[in-house]
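First, one chain by itself in C-alpha cells, the form predicted on its own.
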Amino acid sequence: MSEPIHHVNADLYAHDLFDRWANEQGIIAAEALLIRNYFTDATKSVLEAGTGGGRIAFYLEQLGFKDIQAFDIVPKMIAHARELAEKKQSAVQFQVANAADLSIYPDQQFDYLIYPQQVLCFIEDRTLFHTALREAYRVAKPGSVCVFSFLDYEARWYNPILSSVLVLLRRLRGEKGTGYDLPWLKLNGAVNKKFFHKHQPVLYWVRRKKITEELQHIGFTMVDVKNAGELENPAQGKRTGMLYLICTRP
C-alpha cells in the first residue's frame, strides 16, 4: 500500500527539500513588512509554525523579541534548527509538532501568530487542514494577532486550467481530489514533468473570500487581506503570489 497522502509533503522536506529548507535564512519583504507593521512590541511571545531552519524565529529574535517558540512537523528540521540555535546561542525554543495537533502548547498561550510559506497548504488532509486553523485559535491570546499565508487559486489564471484536466483524469482513475488539490508545479527549482500523474504530493489553493469566512467563523477578526503583490507594490496592487491574512483573535 502507498503512504497516506498526508505525510508525503512532509517526507518531502525530510529528504528532497531539507537541505535548501534547512539552511534557508533570508526573509522575504512581505514578511519583513507583516512583522514590521504587525509585531510591534517586541516583550510579547510569538509562535511561528512550520519553522524549517528558524529563518524567521532567528530573524524576531534579531528584533529583540525573546519569548519565541516554533514547530514543525520534520524532526529532521527541528533537530537542525537546535543545532543552529546553539551556535548562534539562540534563546528561541524549537519542538516537533504538527499544526493540526498544538497539544504541547496550552490555551490562549501567544501574543503574536506567524504560518509563513503556505505552510497550512502542504496539509493535505482536509480535516486536518481546518483542525490546524481551529488549532492556532485556541493558542491565541484574545487580543493577539496573526498572520496566515496561502497559495492564492484565484492569483494564477492558468489554475483553472489545470484543476479542470486533473479533475477529468481523477474520474478517470478512481482517484479522490478536488480542484483545488494542485501537485507541486515545481520541485526544487526545476519543473515537475510528473505533475498529472498518479499519486503526486498535492498543495491545498484556497479562495480568499472562503478562506476568509472560514477564519471569521471559527472567530478571528479579520484585519487585512492581501497578496505579497499587494503588499510589497501597493502602487500596482497586482493580486500576485502568496495570500496574507492579518486577524487578531477577540
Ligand SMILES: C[S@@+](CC[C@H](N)C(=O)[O-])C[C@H]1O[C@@H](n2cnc3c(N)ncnc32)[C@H](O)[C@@H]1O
Contents of the next structure:
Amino acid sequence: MSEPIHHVNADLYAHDLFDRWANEQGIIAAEALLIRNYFTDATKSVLEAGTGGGRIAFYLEQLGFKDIQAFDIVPKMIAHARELAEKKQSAVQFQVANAADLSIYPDQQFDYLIYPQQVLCFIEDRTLFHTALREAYRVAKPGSVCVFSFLDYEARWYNPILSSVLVLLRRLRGEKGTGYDLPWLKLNGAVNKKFFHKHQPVLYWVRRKKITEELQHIGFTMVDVKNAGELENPAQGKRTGMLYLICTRP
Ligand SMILES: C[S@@+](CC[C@H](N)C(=O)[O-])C[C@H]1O[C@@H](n2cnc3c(N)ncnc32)[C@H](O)[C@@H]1O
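I have the form predicted on its own already, so could you send the form predicted in complex with this ligand?
Let us now look at the entire complex, which starts with that chain.
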C-alpha cells in the first residue's frame, strides 16, 4: 500500500462512531432488495467496501456466497470484524484498505461489488473520491455488477439552503469547501451542534446527473439510479438521503 492518507471521517469511525458501526446488525430494505435483484449468483465473488463490523459481508455469507472479501480503512474495525468472523466460523476475508487505494487487490478480480452506506462520501478530497471510483472499476471483472450508494444532495429541500449559508460563512472565514461538502447533520443520532463551526469534518453530497456522468466517464454502464425511498416504496417515491447507482463494467 502507498503512504497512509489522512482521513478525518475515518478518525470519527475509529473513535466516536466505532461502537455503533462495529456492532451494527440487520439489513435495511433497500440493501436487501438490491442484493436480491443484482447479486443473483452465489457462486460469484463479492467485494464489500467500508465493511465496518462486517454486517453486509456476513449477510451475503448467510445467503450462500462463499467468496467474499471486505475492507475498511479503520484497522480497529477490521480487527473487530475478524473476531466476529472467528466466532461465527465465517470464511469472509477482511482487509484494511482505503477505497482510494485498493492495491491489495489485483485488476478485474470481483464479480459483484457493493459500496454501501455512502462509504465514498466520507472521502473529503475530491481527487481521491474520483480515484476511489476508478479503483472500483479496476478491480471489477468485465460483466460485473457494482452497487454504489451516495448521499443524495437533491433529496432534501434544506440542503441548498445549508449550502448557501456555509459557502458564505466559508468565504468570510477564508476556508475551503464547496456547497456539496456539508458537515455531519447528526452524529450518533444527536444533532451536530458544531455544524456551522470552523473546520468540521465534511461529507460529500452528490448530484444524480454529475455522479452518473462521472461513473460513465470512467467506463461503467448505468443499469439503474434510484433513491432508497424510491426503491423501498416506489408508489410513494419519497426520497431519503441515500442514492443508489447500479452499474456494470462492460
Ligand atoms: C457507515 S459505516 C458502514 C459500515 C458497514 N458497511 C455497514 O453498513 O454496516 C462506514 C464505514 O466506512 C469506512 N470508511 C470510511 N471511509 C473509508 C474509505 N475511504 N475506505 C474504506 N473504508 C472507509 C468507515 O471506517 C466505516 O466503517
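Positions refer to the first chain, counted from 1. This structure is a prediction, so every number in the text was calculated from the model and none was measured. Superpose the two forms; the largest set of C-alphas matching within 1.5 Å is the rigid core.
- Relative to the superposed core, T240 shifts its CA atom by 2 Å or more between these two forms.
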